[in-house]
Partner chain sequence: MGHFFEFIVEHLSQFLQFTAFANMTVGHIIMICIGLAFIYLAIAKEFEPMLLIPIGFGILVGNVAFAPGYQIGVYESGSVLNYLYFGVLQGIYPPLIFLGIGAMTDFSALISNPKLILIGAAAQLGIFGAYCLALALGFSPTEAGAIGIIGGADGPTAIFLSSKLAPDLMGAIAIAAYSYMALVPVIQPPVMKLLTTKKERLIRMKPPRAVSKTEKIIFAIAGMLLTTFIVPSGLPLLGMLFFGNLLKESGVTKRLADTAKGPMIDVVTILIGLTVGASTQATTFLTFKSVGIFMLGAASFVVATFGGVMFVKIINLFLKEGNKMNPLIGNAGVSAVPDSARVSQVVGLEYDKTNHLLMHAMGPNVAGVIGSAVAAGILLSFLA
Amino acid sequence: MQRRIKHFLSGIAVLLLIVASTNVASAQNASDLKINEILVLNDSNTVDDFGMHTAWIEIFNSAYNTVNIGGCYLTDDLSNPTKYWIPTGDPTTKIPSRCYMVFWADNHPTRGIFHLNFDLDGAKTIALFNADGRTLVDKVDLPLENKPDITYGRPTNDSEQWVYLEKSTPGANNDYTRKKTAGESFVEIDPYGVGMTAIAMFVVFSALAILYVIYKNMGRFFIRKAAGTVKSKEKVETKVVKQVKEEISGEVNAAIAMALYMYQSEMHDHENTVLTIQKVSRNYSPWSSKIYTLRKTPR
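Atomic structure of the above chain by itself (the form predicted in complex with the partner chain):
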């Protein structure tokens, strides 16, 4: 039985390892940042905080917590990954969960931390590097020809594909069409809830059935173990009793009983009756005061 449980558990462990090795977990830090949308030729698109039409790069925080982009690097040259260092210690570099941040590629870094020290004229690649300046977080190869005022970006937040977007959305979701909620989509294919009932009951039953199978087998194991312990205990006890019976005669038993009786009687008859009264004096201290250690009676 122990062997079977061991095999079962090791099987589960192997299965979990296989499944886990195929998954990629979200790190919830700077590595979750993505370059999301880029405008190279800005003729009449969004203006920056100086009223200028300049190229811009949008970063998306795909994590489910706030990520600080401060300390990371933006570059248009992979051989120089630390081209623009995004300053640290500034509260505005924090990107809330699933939100966006726009950097102006105008080669005017003196205009603020969101203005880069390069522009996108002739740029072939845009890359974001981690704070160590070596780890690549995200990289985009720009198309050879850029259309004025048409942005190049991911059609949805989670897309790996890059396309020309119909509408530029700096600082906002690239996918602006109304999406059905999970519930709405589910109800379209299951308007009466029968499918949901069947699937959900199956999952609930499966979850609890797995518990049932495990505990049924575990219960058997523990019952057998308990029975084994009791049997071996009984065996040892009967063996000892047999040996004792064989070895000790009735006279010896009587002598032991008499000795015990006498010892107990003696204990009873000569009790210690000396009383000692000793005064104990304690100096007052608020630390030892009873007032501070007792609860007040509720009124």
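Next up, the form predicted alone, please; the one we just looked at was the form predicted in complex with the partner chain.
No partner chains or extra molecules come along with it, only the chain itself.
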């Protein structure tokens, strides 16, 4: 039993280690990061944390888990992939699932980790490299002409096409158009609710059928368990009785019978719960007495 418990605990520990290592690995996977939107000429657009109008680069986490961009590199020169190293150990470099992070290309890295050591004046390419400084994660070729306060980005988060956007959306989704909800789309497909009714009935009856099967099997299980308990109890009682019968000899049974007889005949001491067995004074059996023998031959 102790060995089984040890094996069980060891299995849980190994499973936890595997899950933890998987989470760490997925959290550090920078391949899901994308350059999502860029503003080169910022005249009257968004201001940074110092109130300055500077160029900015938006990074999008396309994964469904948190990705830490710390340790990666941003550059405007492919020949120098490690131009700006994003510091590690800062919780602000973690990008939650399907969220965004903005870096300011103002050539003032002393203002914080989100301020790059280069600007976008005359830049032709923006690239994001992994922590090894060699693996290219994403790259964008900037257009030759840039309009003031007009951003260049993906029309949707999963799009591979780059266009001039009508609205700048730093730290937000580029696709701001109204989307149909799931209910509205379903109403268009099933305007009279026939499909919804069928689905609801199917779900209800399926749930009832599943509950029926579960409770029926549970009932059978407990019935079998109870029957097994009764049988085991009967076997134990039979074994005990058999052992008692085998252990009690004939002399013991005779003594018990005689004691019960004498108790019923009131041959006891003053205490009614004490039995008395009197020893016979004669050492011979009366059946061997000569007075009971035949004196004459019977005719």
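Numbering follows the first chain given and starts at 1. By rigid core we mean the largest C-alpha set that fits within 1.5 Å across both forms. For clarity, every value in this text was computed on a predicted model and none was experimentally measured.
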Residue 100: Cα shift of 2 Å or greater between these two forms (core-aligned): no
Core-superposed comparison between these two forms, residue 78 Cα displacement 2 Å or beyond: no
Exceeds or equals 2 Å, Cα of residue 150 between these two forms, core fit: no
